[in-house]
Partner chain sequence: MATDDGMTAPRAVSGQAPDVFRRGAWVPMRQYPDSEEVDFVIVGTGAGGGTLACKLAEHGFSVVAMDAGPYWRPLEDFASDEAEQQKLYWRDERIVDGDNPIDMGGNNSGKSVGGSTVHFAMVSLRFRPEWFKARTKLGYAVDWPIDWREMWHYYTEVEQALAISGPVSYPWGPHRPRYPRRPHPMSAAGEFLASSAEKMGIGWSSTPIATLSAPRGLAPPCVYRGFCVIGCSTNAKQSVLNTWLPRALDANAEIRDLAMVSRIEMGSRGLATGVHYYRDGRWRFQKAKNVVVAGYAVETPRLLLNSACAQFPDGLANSSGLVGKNLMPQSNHGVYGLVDQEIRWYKAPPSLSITEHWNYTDTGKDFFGGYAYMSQGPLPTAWAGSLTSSRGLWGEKLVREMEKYNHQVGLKIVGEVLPQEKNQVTLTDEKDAYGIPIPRITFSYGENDKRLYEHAVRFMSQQMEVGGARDLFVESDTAHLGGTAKMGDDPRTSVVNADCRSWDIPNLWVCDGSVFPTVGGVNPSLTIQAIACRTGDRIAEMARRGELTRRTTPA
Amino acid sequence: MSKDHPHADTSARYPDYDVLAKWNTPSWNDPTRAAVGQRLQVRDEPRFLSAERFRILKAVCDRIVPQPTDRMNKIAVAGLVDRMLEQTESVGYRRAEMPPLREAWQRGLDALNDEAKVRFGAEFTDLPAGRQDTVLELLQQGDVRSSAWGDLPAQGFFKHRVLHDITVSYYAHPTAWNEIGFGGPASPRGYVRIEANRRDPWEAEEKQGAVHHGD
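Taking the form predicted alone, show me the structure of that chain by itself.
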């Protein structure tokens, strides 16, 4: 990490960029600072889920959004999901085939763990990374054997809770904003140059010759 930009990732596309440098500028207002500040305080520890369910959630988060091993300030993704569950019973909508938010996560984590036992004879958290990925891929395909799923659709749980809630939590954090060069909340500053391939002055400039994952 650079001394001037403690949250910057020097190996990324935007090595010198730190969105939090905007903290005390007119780009951010008090509500923005309060909201972001709350996210920065979240730790990877349970406040709603049981300790066992939280361990499973954390292992799932590590497979869905693996973070650089040398990242000093890792995003507490499981903590952010757990905080969401603590603070709300609903995200404002629910698919007919899915139970309410909290119930879906609690039942889904239990069933996912039982699926790991049925498939590989071990708790999900005790499986090596490759087999954890296999369990998640089977959920994505709806190919499950555990009776613990009951009427909870495994494919729906993976798509609408695991994939959605984990990625939304990850990319709501300033460290992820640095990773993708996101300029931060639009309020109160707004964006002006909204055409393709044009940057506003406060947006990050991509490092020339950066290696893109998947290239």
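Since the structure is predicted, the reported quantities are computational estimates derived from the model, not experimental observations. Between two forms, the rigid core is defined as the largest C-alpha subset superposing within 1.5 Å. Numbering follows the first chain given and starts at 1. First, how it differs from the form predicted in complex with the partner chain.
The two forms, fitted on the rigid core, differ between these two forms by 2 Å or more at the CA of residue 202.
In place of the form predicted alone, output the structure of the form predicted in complex with the partner chain.
There are no partners or other molecules in what follows, just the one chain.
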């Protein structure tokens, strides 16, 4: 195998750490390279959702997991959510009041957009960020007015689908692992130093003074 490996943006807190630098080390095995390699290829383009719904989803993702403006390669969060929907019919359960996974997303995105129109007279994607946040907060509180919701619970859609599926997609990406200093894949090589304040040379070094606890 070539010594080349993919790269991901580093973060302010762990400036010297790119988890992908371990691609060709004993920390990564073939199944992991295959799974993460596929993820790195995903672009922000729909395969499952309609183009219209995908645009709304993309705008929602930008508010749920905002990415630094100076990040060179942004995580294609909406693309990852869309790919999950393409490949998955169920996460193994749903609340009795919620429709199945795919239907929940389709109806929910339509209703969210209509809520934006009812509240602010514009498409969700055309609203400024602050207004978009307001719409999302209203969903989170279950305070919705659009009739497009029908029997779909807005709060349930926000908590179980929007928050869950978007954040899970984001934190499955190596750039997000760099952001939080996660060791990332570790097989066959695991770790030797497992006590507090100790780390192996192949773990992320935290920048001194980067920690502002309790803020």
